[in-house]
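One chain comes next, on its own, written out as structure tokens in the form predicted on its own.
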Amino acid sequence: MSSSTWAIETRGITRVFESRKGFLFREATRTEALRGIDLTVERGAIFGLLGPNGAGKTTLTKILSTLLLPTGGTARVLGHDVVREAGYLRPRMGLVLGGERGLYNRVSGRENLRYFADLYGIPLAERDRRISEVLARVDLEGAADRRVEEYSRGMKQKLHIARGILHRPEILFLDEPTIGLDPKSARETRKLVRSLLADGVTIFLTTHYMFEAEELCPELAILSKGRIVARDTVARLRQLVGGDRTLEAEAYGFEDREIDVLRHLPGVSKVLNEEFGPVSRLTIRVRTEETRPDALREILLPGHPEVAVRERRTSLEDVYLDLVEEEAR
């Protein structure tokens, strides 16, 4: 696949923040927010970037959307360099940041969009029609002429998205778009994001909500401490951490010899032991169908008559925690 086919292509992106602190600011500090990011994203899809707070998600988003210069490496969006060709790219990008900043609360939603339409250079002959279109798209027609200070947080987020798609961008950056939203507003926002694919928009989504990424993103990358530790489909990431099936056993303490027996069962790739007060939980990743819950009960029941065993599908949260914790070691 050629470089011009990618919506996003980065090579060795780094970003270092330097500051001073202490008495008379004599002590210099250096923080590596990004440490060599290589990433490609296809056009016309939703790509997810996961990571804990401080992993570098927002820093990378700001570099890709031309708001922040990289310290090193190169980044191309829609085939154009984000540093040298920022002027070309900005009219073709949309950016939506989580939270309530970036709107004018004392005027209406419609007036906010008129202001941004003028900034985007949308012709006056098209402006009001385009505003009406996006207001309908985000279901804010009935509230369009109310002051934004009267909007709920979910309504403000819809207005942020309306602003982000007003100029019909080719690529849309969504930085934790559902953060702080109630479940209903978050669901409506995810539905809206999915609908944008019909317009051929490429969406780059950052989030730390696992279920959101699993619902929206065919492919995703996991960022930890400024590095990408994994990138693939959810199904293949499950295999990366030990299998599609997870068995769990809970009881009052497990002995090392019992855990060792479980590790040698057919298809078992990993056994994790966590303590929750007096109760211990074993989490067993299984690659095949050979080992079933009954096999665990048979092994553990003699020493733990109260043992509870269950089976579930390995979740994206399991994948995320395994990979991030492995990186932290």
Contents of the next structure:
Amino acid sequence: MSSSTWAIETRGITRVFESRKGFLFREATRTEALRGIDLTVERGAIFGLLGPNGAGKTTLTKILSTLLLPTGGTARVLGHDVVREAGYLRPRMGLVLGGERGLYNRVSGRENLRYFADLYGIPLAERDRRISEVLARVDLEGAADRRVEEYSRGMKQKLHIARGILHRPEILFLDEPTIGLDPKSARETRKLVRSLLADGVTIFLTTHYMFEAEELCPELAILSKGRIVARDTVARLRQLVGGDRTLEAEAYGFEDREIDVLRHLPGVSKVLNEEFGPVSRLTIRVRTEETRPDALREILLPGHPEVAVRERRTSLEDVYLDLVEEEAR
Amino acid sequence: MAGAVVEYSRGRSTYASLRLSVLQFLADPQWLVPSMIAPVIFALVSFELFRGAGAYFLTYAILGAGMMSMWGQTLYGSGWATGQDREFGTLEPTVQSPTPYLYVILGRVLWNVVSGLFGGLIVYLVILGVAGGPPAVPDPLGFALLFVFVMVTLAAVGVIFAAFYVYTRYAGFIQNIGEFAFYIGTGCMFPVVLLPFYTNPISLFFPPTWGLDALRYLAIPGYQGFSWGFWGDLAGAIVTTAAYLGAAAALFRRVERHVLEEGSLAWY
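Please give the other form, namely the form predicted together with its partner chain, since only the form predicted on its own has been shown so far.
Following is the full complex, with the preceding chain placed first.
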């Protein structure tokens, strides 16, 4: 694939934050937020970036959207360098950082949009119509002329999104777009994201909601401590962490001997023992159909008459936790 | 969905920023009051001190106090607005838009200078109530044109000053230090020649110093300001204002580069 077909292409992006604390005796601290990010995202696709707090998701989003300079490496968006060609890129990209901040609270939602429409140079003849269109699209028409300070968190988030798409960007960066939203608003936001994708907009989405990533993103990367620890489709990521199926067994404490036996069952790739007070939970990733819940019961029942065994599909959350914990080790 | 990309317009962006400033001001106009308190007090004290100095002293006091009010509003409004951009988190989306932040600042500064006129008007009304009307200005048209230009000189300082707020969240102390130093340094209330000699060159770095002196030459017959007279003042005001506005674009580019390197746009 030639480089022009990539919406995003990064090579070895690093970002170091240096800060100083103290008044008389200044103490310097150095934080490596990103440690060599190589990433490509196809045009017209939606790409998800998952990671725990502090993993570097927002830092990467800000670098790609020209709000932060990388310390090292190169990043190209729509085929243009984000540092040298920021002026070219800014009218072509939308950014939704979301949250309570980022809006002019004392004026109406419509006035917020009008201001940014002017800063983006949206033709005057189209401006008001386009504002009404995006307000309708995010379902804020009824509240458009109310002051933003009267908006709920969800309404503010919708206004952020409306501002991000007002100038019809080719690529949209959504940084945790549903964080803090009630389930209904979050669902509407995801619906909107899908409709933008259908319109041909490339979407770069960061989230730490697993179900959201699974629902929206055919392909995603997991970022941990400034590194991409995995990048693939959800199905392949499941295989990466040891299988599509997960068996769980709960009882009052398991012995090492029992765990060792489980590890050697056919198709078992991983056994994780966690303790929740007096209760222990074994999580077992299984690659094949050979090992069924009955096999587990057979092994565990003699020592644990109370054992409860269940089977479920390996979730993206399992994948995420496995990979992030592996990176932490 | 992606639409044809259009270029931003400097004039439209500046107007949009000015308009937003007006809307925000109307939502909360109380901030005009603090910028008027000091000028009104200074004007009344000066009037009482120099009551016998002649009819034109009223003009002098009104001009000085009016200028203080306009400067106060410019300083507070321009710097404060950028500080608020940090606090509200609107600095990031504004900087991320295609319009250079300089034009956003310019719109705000223009509004703040204009809103400072309200303060000047109130100073005028207070002195009018206390002391009666000042004598008529000999050349009203020239005075009006020069007055508008003096507003531009104030805006030029405001634009440069606002850059500090983009540069660092700690710019508030510069505002507090700068306010009274500027009143004194530009000769708003007291002639610059009364200040120690070594401070005079510093005063001349500020475009309003020249503009205000020119305004006084025009409004007060027999006024003795800088030795180079009205035309020298006017030339100095034009040159320093052009230098400030010329430096503004380069300054803002450097400031933007700095904050993007630091990653400090979201700090507040």
